[in-house]
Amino acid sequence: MKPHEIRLESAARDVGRASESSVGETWTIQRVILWTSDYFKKKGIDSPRLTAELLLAHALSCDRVRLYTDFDRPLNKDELAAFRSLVERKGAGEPVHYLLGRREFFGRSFKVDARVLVPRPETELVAEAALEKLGPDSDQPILELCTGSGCLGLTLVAERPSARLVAVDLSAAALDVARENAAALGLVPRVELLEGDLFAPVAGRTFTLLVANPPYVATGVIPTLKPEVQREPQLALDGGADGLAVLRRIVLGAPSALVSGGWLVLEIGEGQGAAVLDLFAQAGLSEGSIRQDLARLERIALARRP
């Protein structure tokens, strides 16, 4: 019988039975990913085939095209067990990337766990937004709010190489995140991290460019979201009621944190541009523009310290 023709119950439970059995058939890298294909597909995971792929390349210790070249290489024992391990814990709920530790970002690999949000791709067109007010040579101060693994911040001086970076988390954990992406990176001469309330620990301090990721999402909503997505940390998701309290707190500071003609660049949640496009009015702000995401989501929220 062809794998893909076998009902599973559970992959990750008839893995284990292969790992624990030294007889019956052979579980080849191509025959494990069929089935953890299958079960991650049965359990509506985004992109089954692809996630068990790179799972399993992280159980081996190898990249996805080593596992195309050893199609027919059968899995030993402890093989099975680290895989079994990991498509059990995804089959739980938990993100994929913290499985893996890393996640892609801009060209660049961070870590990322379960103390900081999984950098997006559409976070990507927000650094690309904020490195178009940046020269390529600028030496200017940079302020990142709510940095989290520092995916956002840490990619704009790397692009930019005599740019300086602070940036500021209210959890000391998602900080020592960044902290170890900044050293990873080398980047750690030139940034700042500091624990504390959005612009509470750089008071008086002023700055070119101001970006952000908050939390944007409405409480009331958080309970609807992937369960992959609720695991991530709640402090970084949770907008409030209207998904706007912490969008709203940084778009009214942002004038006193802004040098003139400084930018404030942040990434905002679907149907919260027209909201944001008021508080930029009542900030003083000008400029002020919504920038959609390959779906054509509101997205970037951009605006001017006249």
Second form
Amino acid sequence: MKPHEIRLESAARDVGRASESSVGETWTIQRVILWTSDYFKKKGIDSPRLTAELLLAHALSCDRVRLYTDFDRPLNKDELAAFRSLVERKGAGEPVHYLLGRREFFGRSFKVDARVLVPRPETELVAEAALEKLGPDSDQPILELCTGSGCLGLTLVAERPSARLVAVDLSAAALDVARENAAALGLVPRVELLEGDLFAPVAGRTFTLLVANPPYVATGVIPTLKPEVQREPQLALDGGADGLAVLRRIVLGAPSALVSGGWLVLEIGEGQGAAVLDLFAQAGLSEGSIRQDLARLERIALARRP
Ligand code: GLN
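The form predicted together with ligand GLN, contrasted with the form predicted on its own above:
Once more the chain from above appears, this time first in line as the rest of the complex follows.
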């Protein structure tokens, strides 16, 4: 056995269980991917092969294409150990993007970890709707509530080079992540990050656009979500008994935080459209509408201060 090669007997102990038939073979990239995909599949993990490849590329500090060009390369002991630890954590239910430490959103890479919700593809549609309301040359101040990693608000200011963002979160830990993302994207001069409860830190100020992806999952539903989602901050998910507790406060507070003609653009949960339209009416907002995401679920709610 070459020193840089790990035989299956020891590797199997390292990685977990392994099929008896392949005892004695070397852990090449190809074999590691096959074994891990199979293991993830048995564990009921979504996209098992993709997950295996993403984690392996991360452990080897290379991109996924490289795995295919180096299919027959054996892993050395350190690489295997690094990968094993990622496989164990994934097997125990950690979201893959926490393990990778990053998530793409609207064409940019954001740092993510257990302090923040992992950016979702459907939230990109919220960003798109907000950009539509901002117009191409906006230099207007934007307010984002429940900013988390900052992916939504930071995308808006990255896309509109004259715009400014005030981003609020109740979690100081989440704001630390947003701050790192703002810095990595070169947006610090145009971004103000404030800790506090919804509108409290911006009392008396008005904005042209208010965006939020607030917690909107009903408390009772949270235990039924996938284990990966349950590893995400409860604060970012839990919308109270009917899921609308935070949305309600945002909608009812929006008129005082928006200029006349300013837009409110929210992410909402499936089935919440009618209730949110009611809230818009209660708040005296006009032009209320609901858009669906690519899965045809109600996901985006828009309204305007008259
Ligand atoms: N869309 C998230 C989910 O998949 C919920 C995010 C939120 O509550 N804002 O559970």
